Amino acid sequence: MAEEGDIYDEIEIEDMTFDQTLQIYHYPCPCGDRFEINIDDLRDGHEIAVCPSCSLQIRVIFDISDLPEKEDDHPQPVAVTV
């Protein structure tokens, strides 16, 4: 886990954008890229989002109940009428 001095900012999860396809939360970084954290990492208790382009990190403030429910890996078949 990152040390307190390594954290650029603390961001509420409601202020982040969730990418349903990639299953990541992201937030703009001052360098022009974006901080990213995978939803599974959040579910596992990790709270540090990193920017892949620079050394900045943010702490994500969230409650597990704030996260979207986990989707089944094997969705149920849907009947289609033709």
Given for the second form:
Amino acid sequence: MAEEGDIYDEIEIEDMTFDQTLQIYHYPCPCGDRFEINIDDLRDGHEIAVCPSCSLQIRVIFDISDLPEKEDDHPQPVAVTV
Amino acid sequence: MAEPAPKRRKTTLHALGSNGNYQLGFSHTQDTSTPTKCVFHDKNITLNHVPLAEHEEVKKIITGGNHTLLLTNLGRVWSAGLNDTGQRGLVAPEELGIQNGLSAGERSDTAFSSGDVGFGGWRLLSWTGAQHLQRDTGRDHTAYVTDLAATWTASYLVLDNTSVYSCGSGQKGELGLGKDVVASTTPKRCFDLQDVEPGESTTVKQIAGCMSHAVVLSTSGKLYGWGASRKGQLGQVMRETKVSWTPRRVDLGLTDGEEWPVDQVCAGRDFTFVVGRRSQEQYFLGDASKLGIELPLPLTESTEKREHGVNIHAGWTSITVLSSNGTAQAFGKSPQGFVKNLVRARTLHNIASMAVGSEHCLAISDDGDVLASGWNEHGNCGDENDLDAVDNAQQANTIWHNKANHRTIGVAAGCATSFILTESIAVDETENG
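Please move on to the form predicted together with the partner chain, as the form predicted on its own is already shown.
Entire complex below, previous chain first.
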């Protein structure tokens, strides 16, 4: 896994910007593009945001419990005790 | 016998590095590791030199994340790159003869197939500040643009050394236009020195911006700032609010009697560094220990005095000090695990002036050559395979050789972008237009 490759920096999630439409967190990369990571990947425990234009990556510092609630269009049926 | 025609000067801008959004000012979006002439669209003429009037000179080049601005001493502003949120101040696309505006489909290939040259190259800002400044302040002004700065997606125009206008966008108060104002496609007044130092004859000495914050230094030595402040880059008071939506005085936290006027300021990604006129007068706003910067920095004055004293420059995560003896030294440790050739690894000698980008630096040597050092993934420090170009003594790439009739007059550096400004005396008639 390339996750331990060129980690440019560790960035707190509060310093990143959340794009509601794309459901990604992003942060500027020194190359002019930006590091991106999908919120679902964060929920799955991934912590490396990558830049699509260069080799640099950042480690996102976050707490899964602090992520915004997942907007669920299809709520799971509630278990009903009969 | 007729007098020979006076020699005309021609100023040329060369660029290299990251260019995905036309930020180098070419007619295409390819990266290049070779200094390449920029293209200027002057009305309907396309030129490969900077269109300057007789007594006009390039005063400054500044960079945002994906846009670049150039200021002349006559207050004219040229820009290149992304304008998706108005960060280039290009608010009247019809004036440019572009139907759909620069923001729509900047990156789309249809821009080229239409035969429209409008999406690449440098263009002149048509916005003039005079009427705005008079309306906003009630004062009469010439409203010359006297200085520039930028954050990632915002730009600042200083008018008459007093008023700061911002345009573009920023989620963290970068525009300085008030709470929750995150976008402005036209330049609006966000700061005026006359409002905070009324009746004084002070002017804007310096303006600096980095990723998400901006600072203004007045000639009275007071510092003002706005934008992202969570990392303490605008002082302890503004750290509490995390974001500063309007410009405020930056408190250096010095106790009464210990205060000193700020002489120079530079802004990094999460920090601001200021120095006074004496070498021990230094203040780091932000977390110096995270960058491994130990204060005070050794800002020793040399006995071999140059025209300028010490000059401080900030990269995103480093500070570079150009001492009066011509030694450029970078401070700041490599962030965890980051093993690239960073600007901070280098000490350069016999340097006349320099520019520091996000993670690289350019330096003009005493001979007028341009050296490049630092992170080079986009070719912004030249071609690493070109071993002849490497100055082993300097551990840097020589990306430009000074020529007697074509001398180096300036450098600028941004997010993996490098700019070299040169001036030739004789006009080369063979140049294509």
